[in-house]
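A lone chain, given as C-alpha cells: the form predicted on its own.
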Amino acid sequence: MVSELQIRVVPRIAYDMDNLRDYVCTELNVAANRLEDVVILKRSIDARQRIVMVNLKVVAYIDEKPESSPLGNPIDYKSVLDVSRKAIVVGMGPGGLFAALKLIEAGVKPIVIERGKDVESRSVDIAAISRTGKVDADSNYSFGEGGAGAYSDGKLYTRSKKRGSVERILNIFHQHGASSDILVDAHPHIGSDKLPRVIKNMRETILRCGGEVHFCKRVDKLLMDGNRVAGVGCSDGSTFSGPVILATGHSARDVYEMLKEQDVKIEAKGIAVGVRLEHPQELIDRIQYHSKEGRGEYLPAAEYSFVTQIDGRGVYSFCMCPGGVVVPAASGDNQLVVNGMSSSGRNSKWANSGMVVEVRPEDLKGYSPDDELRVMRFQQELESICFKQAGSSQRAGAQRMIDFVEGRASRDLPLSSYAPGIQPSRLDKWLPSFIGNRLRKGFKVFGHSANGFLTNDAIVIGVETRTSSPVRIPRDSVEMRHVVVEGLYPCGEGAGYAGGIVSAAIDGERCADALVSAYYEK
C-alpha cells in the first residue's frame, strides 16, 4: 500500500528520518516493521509564529518497497552528431545551456560559443581575483562556463512560473547531478561548491550527443545577410553559420556596444543598485526563528526577504545568501562590484544580501530614449568610483550599518567574509543621493519590522550593480526573435527577459523552441 500525507511537524521530526518514520507510523496506525520507506516530496518552513513548523508532503510505502524513486523524471537525449540541422548558442550560462539541451531534444545540433573558460579552469582565475586583485576580462564571476550563476550561489527559487515549467528545469539539474533536495525544498539551492560539477555534466551531455562547445571564443560581430543574421564572427577570426540564440548574460557590455554599432535595436532598461549587507548568521537565525538559541540542531541557516517603497521607488533585498560569503564580481579593469554566494551547506558564520534601490532610466541625469546605453554607463561610472575609493584594488569600501544610516564614519569594522578585504569608507557620502537616501530609509523600515536587524554588527559593502541587465534587446513575444532582425533570438538575463538561474533556463528553452519552429518545422 502507498499512502500520501500532508503533515505539519516540528523541525525535530521533519529533519530526522527516524523521527519522521515514527511519526508516519503513528499517523497511519501501522507497525514500524510494515513501513518499508518514507520519501519526502515537498518541504517548506513556516517561521511566521514563535514555534517554527515544517510543512511536508510525504509518500509512505507500507508492506511494499518503491519500484523506483518518485522524484525525478530524466530526459533521454538522442544523438545529433550526424544531423544537418544546427543553431548557434552564444553564451554558456543557464540560458545558453538549457537552450542547447532543448535543441538536442528537438534533433538540432547546438554549436555553443563561450568567451570564457571551462568551469574547472575558470575557478583558478576566480581564486586569483582575491589573491592578486587582478580580473581576467573573459574569465571571472560573470564570464565562463555556467555564467554568473555558477559561482554565485546556485539558488533556484523563481516567481516566473507562468513562463514555463520550473519542475522541468529542476529535474534537468537533478538528472545532471544536483541533490534530490532541489525537487523537494520550497526554496531549492544547489550551492556554489556543487553547481560547477552539475554544469560540467550538462556540457558532457551536449558533447556526448554530438553538439559542439567552443571555449575562449568571444563573439564580436553578427554576420548579416540583408536583414537576417546568418551567423557570428569571433575576435580570433573564426566564424560560425546559422540562426543565433544570444545568451550572453547581464554583464556583457561589449555585446551591447556591438549591437548598437551594427544598428540592431536595443533599449535602456531599469536596474537596481545598492550594496551588499552582511550580518552575523547567528543574528539572522535568532531574528527569523524567534529564538535566543538561533536555529538549533535541525533548522537550516535562516533566510530573509524585505521589500518596501521609498519615495516612489522599490527598496528590497536581493540574492540573499544565508551562511554565505561576499565575492568580488568585477568583469574588467577599473571596476569594483560585489555579489554573494553560499556553499551547499550554507555553513559560514555570515549572512549577506544585496540591498538595492530601483533605478529607472529617467532617474539618470541626461537620459533620453535615444541613449540606449545610458543605464549601462551609470553602472560603469559607479563601479569606477567604487574602485577608486578602494585605492584601485579589489579591497572594498565598507561601513557599519547604523553608521551608514546616521551618516557618520565607522572607526573600525568587524570581520567580513569578503576575501580581498574591506576598509572603512563613507558610502553614505559617495553613493548617489537618490540611492543612499532611499537605502537609509529602507533600513529603518526593515529594522522596525525585524527587531535587531538594524545593527552596527552588520556592514554595508559597496557596490552592488549587477542585479540585472541595463539593456533590453526587444523581441516578438510569441516568435521570440528580435523585433526587427530575423534569425536572432535574444535570450535570458542579458536580453532583459530573466532574473535568475531558473527563469533564464526557462527562457533558453523557449528561445530554442521558437528557433526550431521557425527554421526546422516548416
Ligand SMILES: Cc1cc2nc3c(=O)[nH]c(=O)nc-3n(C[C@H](O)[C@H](O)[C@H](O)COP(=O)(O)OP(=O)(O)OC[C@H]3O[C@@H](n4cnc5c(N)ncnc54)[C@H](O)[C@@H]3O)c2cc1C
The other form holds:
Amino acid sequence: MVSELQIRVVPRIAYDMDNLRDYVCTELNVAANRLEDVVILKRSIDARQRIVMVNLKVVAYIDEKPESSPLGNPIDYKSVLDVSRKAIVVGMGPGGLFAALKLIEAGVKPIVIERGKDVESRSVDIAAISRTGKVDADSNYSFGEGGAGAYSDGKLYTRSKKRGSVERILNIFHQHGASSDILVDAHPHIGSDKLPRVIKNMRETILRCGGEVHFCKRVDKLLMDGNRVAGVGCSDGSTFSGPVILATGHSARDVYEMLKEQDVKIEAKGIAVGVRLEHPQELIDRIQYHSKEGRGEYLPAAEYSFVTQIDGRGVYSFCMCPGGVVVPAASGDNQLVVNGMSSSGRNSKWANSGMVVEVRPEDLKGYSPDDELRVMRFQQELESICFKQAGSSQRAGAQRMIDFVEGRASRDLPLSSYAPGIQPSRLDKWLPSFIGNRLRKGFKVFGHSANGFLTNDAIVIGVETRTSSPVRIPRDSVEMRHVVVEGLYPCGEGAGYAGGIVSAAIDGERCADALVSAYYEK
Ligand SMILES: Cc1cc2nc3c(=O)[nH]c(=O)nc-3n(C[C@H](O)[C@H](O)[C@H](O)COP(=O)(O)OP(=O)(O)OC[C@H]3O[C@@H](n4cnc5c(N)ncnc54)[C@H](O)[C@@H]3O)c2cc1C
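Return the form predicted in complex with this ligand of this protein as a structure block, the form predicted on its own having already been given.
Every component of the complex follows; first up is the chain already shown.
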C-alpha cells in the first residue's frame, strides 16, 4: 500500500528520518516493521508563528518497497552528431546551457561559444581575485562556463508562475547531479560548492550528444546578411554560421557596445543599486525563528526578505545568502562590485543580502536620454568610484549599519566574510543621494518590522550594481526573435528577460523552441 500524507510537524520530526518514520507509523496506525520507506515530496518551513513548524508532503510505502524513486524524471538526450540542423548559442550561463540542451532534445546541434574557461580552470582565476585583487576580464564571477550561475549562490527559486517549467528546470539540474532536495524544498538551493560539478555534467551531456563547446572564444561581431544574422565572428578571427541565441548575461558590456555599433536596436532598462548587508547569521536565526537559542539542532540557517516603497521607488533585499559569504564580483578593471553566495551547507557565520533601490533610466541626471547605454554607464561610473574609494583595490569600503543610517563614520569594523578585506568608508556620503537616502529610510522600516535587524553588528559593503540588465534587447513576445533583426534570439538576463538562474534557464528553453520552430519545423 502506498499512502500520501500532508503533515505539519516540528523540525525535530521533519529533519530526522527516524523521528519522521515513527510519526508516520503513528499517523497511519501501522507497526514500524511494515513501513518499508518514507519519501519526502515537498517541504516548507513556516516561521510566521512563535513555534516554527514544517509542512511536509510525504509518501509512505507499507508492506511494499518503492519500484523507483518518486522524485525526478530524467530526459533521454539523443545524439545530434550527424544532423545538419544547427544553431549557435553565445554564452554558457544558465540561459545558454538550457538553450543548448533544449536544442539537442529537438534534434538540433548546438554550437556553444563561451568567452571564458571551463568551470574548473575558472575557479583558479576566481580565487586569484581575492588573493591578488586582479580581475581577468574573460574569467571571473560573471564570465566562464556556467556564467554568473556557476559560482553563484545557487538559489533556485523564482517568481515565475510557470510551475511546469520551473519543475522541468529543477529536474534537469537534478539529472545532472544536484541533490533531490531541490525537488522537495520550497526554497531549493544547490550551493556554490556543488554547482560547478552540475555544470560540468551538463557540458558532458552536450558533448556526448554531439554538440560543440568552444571555450575562450569571445564573440565580437554579428555577421549580417541584410537584415538577417548569418552567424558570429570572434575576437580570434574565427567565424560560425547559423541562427544565434545571444545569452551573454548582464555583465557583457562589450556585447551591448557591439550591438549599438552594429545598429541593432537596444533600449535602456531600469536596474536596482545598493549595498551588500552582512549580519552575524546567529542574529538572523534568533530574529527569524523567534528564539534566543537561534536555529537549534535541526533548522537550516534562516533567511529573510524585505520590501518597501520609499519616495516612489522600491527598496528591497535581493539574493539573500544565509550562512554565506560576500564575494568580489567585478568583471573587469577599475570596478569594485560585491555579490553573495553560500555553500550547500550554508554554514558560514554570516548572513548577507543585497539591499537595493530601484533605479529607473529617468532617475539618472547628466546622461543623454538618447543613449541606450546610459544606465550601464551609470553602473560603470559607480563601480569605478567604489574602486577608487577603495584605493584602487578590491578591499571594499564598509560601514556599520546604524552609522550608515545616522550618517557618521564607523571607528572600527567587525570581522567580515569578504575575502579581499574591508576598510572603513563613508558610504553614506559617496553613494548617490537618491540611492543612499532611500536605503537609510528603508533600513529604518525593516528595523521596525524585525526587532534587532537594524544593528551596528551588521555592516554595509559597497557596491551592489549587478542586479539585472541595464539594457533590454527587444524581441517579439511570441517568435522570441529580435524585433528587427532576423535570426537573432536575445536570451536570458542580459537581454532583459530573466532575473536569476531558473528564469534564465526557462528563457533559454523558450528561445531554443522558438528558433527550432522558425528554422526547422516549417
Ligand atoms: C555571486 C552571484 C550569486 C548569485 N546567486 C544567485 C542565486 O542564488 N540564484 C539565482 O537565481 N541567481 C543568482 N545569481 C544570478 C544568476 O547567476 C544570473 O541571473 C544567471 O546566471 C543569468 O543567466 P544568463 O545565462 O542569462 O547569463 P550569465 O549567467 O551571465 O551567462 C552569460 C555567459 O555569456 C558569456 N559571454 C559574455 N559575453 C560573451 C561573448 N562576447 N562571447 C562569448 N561568451 C560571452 C559569459 O562568459 C557567461 O558565461 C547570482 C549571480 C552572482 C554573480
